[in-house]
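First, one chain by itself in structure tokens, the form predicted alone.
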Amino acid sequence: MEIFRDYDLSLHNTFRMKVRCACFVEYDSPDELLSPELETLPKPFKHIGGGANLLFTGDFPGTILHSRINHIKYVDMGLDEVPVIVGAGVVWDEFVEQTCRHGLWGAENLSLIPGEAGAAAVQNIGAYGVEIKDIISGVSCFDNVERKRCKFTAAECGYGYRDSMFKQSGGRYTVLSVLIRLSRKPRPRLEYKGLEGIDASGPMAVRNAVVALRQSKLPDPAETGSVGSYFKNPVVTADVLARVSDAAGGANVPHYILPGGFVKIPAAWLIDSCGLKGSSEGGAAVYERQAVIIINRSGDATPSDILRLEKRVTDTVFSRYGIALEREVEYV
């Protein structure tokens, strides 16, 4: 375990906010979370992964903890299904690339999503018709209240759209590892727009197509700070969809039909149709190629720049369509 004081968090959040924390801790094993030394460090505590879904709204007065549990263990018994135990600190896309290289199906649609495996399980990341809950069998955690390890089945994780029991627990549970189930049998998911008709001869071929599609729409996190999708896609009733169409002058509003009479409208369409693509506040801007993304365009955007732009977007969309956009990003 390593402990750093007055630590720069610029490289630990993909927005590249220039903020600091009183203390930063990296640990290599679950046992280190029981170290008495941790109790002497500044509070509150906050666990993070790669910082891919966080907006630090200012300097953090407590201790940031980060996992370096980086193992990937294949439980290969020669069956079609191959369970894989993935440490919370594993970079998610490196894991996906490795499984595709091994010819295993299941994670390929989730290629190029930034962040780490533990945070991915908390956030229930998703892309191109697949969510991580679709391939999770269980999650191993540390209970920060009872100070012991515990395990949850996928059903017990309470997964929903970009949501989970972990997000609702107030930081009680720290993910240690995730049990992922993959398959040797081909099972491509190509119904999402942009993936129809691609080469699906293997998981790597699908991964390559997903990577190309994401790179055509999303900023390169190595060059431009962002958290990917800043807003959730609103889930509404058919009546609300009709109202949105009317407000848009009878436009054919893109949407996805969900069970129970609900539909999902792309937040990017709502924002773009309000003329907000490219809008800016200070060093922050709505990304020109994908309106659901807010970027640190100048490289020196402040948290207040991001927050002002978020408010401008949500106020404008609500004023026109009566839909209150929800953010995906978590404030810290």
Ligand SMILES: Cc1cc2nc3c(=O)[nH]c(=O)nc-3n(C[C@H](O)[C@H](O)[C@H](O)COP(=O)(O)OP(=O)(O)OC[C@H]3O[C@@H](n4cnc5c(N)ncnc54)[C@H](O)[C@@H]3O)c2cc1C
Contents of the next structure:
Amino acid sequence: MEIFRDYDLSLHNTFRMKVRCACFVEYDSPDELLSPELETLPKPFKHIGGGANLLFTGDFPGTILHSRINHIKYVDMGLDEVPVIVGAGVVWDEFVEQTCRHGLWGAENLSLIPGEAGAAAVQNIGAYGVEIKDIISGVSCFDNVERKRCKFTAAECGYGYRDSMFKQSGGRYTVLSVLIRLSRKPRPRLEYKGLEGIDASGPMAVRNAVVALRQSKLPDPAETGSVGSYFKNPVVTADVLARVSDAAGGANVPHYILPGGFVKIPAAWLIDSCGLKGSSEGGAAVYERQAVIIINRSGDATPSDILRLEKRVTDTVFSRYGIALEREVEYV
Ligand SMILES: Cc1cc2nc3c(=O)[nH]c(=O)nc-3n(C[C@H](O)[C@H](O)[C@H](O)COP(=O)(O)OP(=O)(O)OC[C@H]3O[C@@H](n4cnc5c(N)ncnc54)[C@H](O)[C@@H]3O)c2cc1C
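What would you give as the form predicted together with the ligand, now that the form predicted alone is on the page?
Let's see the whole complex now, leading with the same chain.
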């Protein structure tokens, strides 16, 4: 375990906010979470992965924890369904790349999503018609209240759209590793727009197509700070959908039909149709190529630039359509 005081977090959040924390801890094994030394460190505690879904709204007065549990264990490569245990600190896309190289199906649509495996299981990451919940068998955790290790089946993780029991628990559980179930048998998932008709001869071919699509649409975190989608896609009733269409002058509003009479409207469309693409506050801007993304355009944007832009977007969308956009990003 390594402990750093008064630590710069700018390389630990993909928005590239220049903020600091009182203390930063990198730990290498679950047992270190029981170390008495941790108890002496400044509170509150917050666990992070790659900081790809976080907005630090200022310096953090407590202790940031980060896992270096970095193993990938293939439990039995001889089976059709291959169980793999992936440590919480493994960079998610390195895991996906490795499993595709081994010819294993299941994770390829989730290629190039920034962040680490532990957070992927907390966030229920999703892309191109697949969510991580579809391939999770179980999650191994440390319970910060009972101070002991525990395990959850996928059903017990309470997964929903970018949501889980872990997110709702207020940081009670630290994810140690995730049990993923992959398949030797081909099972491409190509229903999603953009993937129809691609080369699906193996998981690596599908991964390559997903990577190319993502690179054409999303900012590269190495070059431009962002957290990907800043807002969630609102889920509304058919009546609200009709009201949105009226407010947009009878426009054909894109939407996905959900069970129970609900529809999901892309937040990007709502924002774009309000003419907000490219609008900016200080160094922050609404991304020109995808309006659901707020970027650190100047590289020097401050948390308050981002917050002012967020407010402008939510106020404008609300006054035009009566829809309150919800954040996908988490404030710290
Ligand atoms: C360019 C870009 C594109 C993106 N595209 C997508 C996409 O297609 N789909 C998608 O779903 N997301 C996407 N995201 C969002 C982001 O990649 C995911 O939310 C990702 O899971 C965040 O991982 P992280 O390791 O950075 O977690 P962090 O942002 O560091 O943390 C996220 C949450 O998980 C908690 N956490 C982290 N590690 C642990 C742990 N070990 N135990 C318990 N809790 C923990 C944190 O406390 C926090 O609440 C994108 C982000 C960017 C920057």
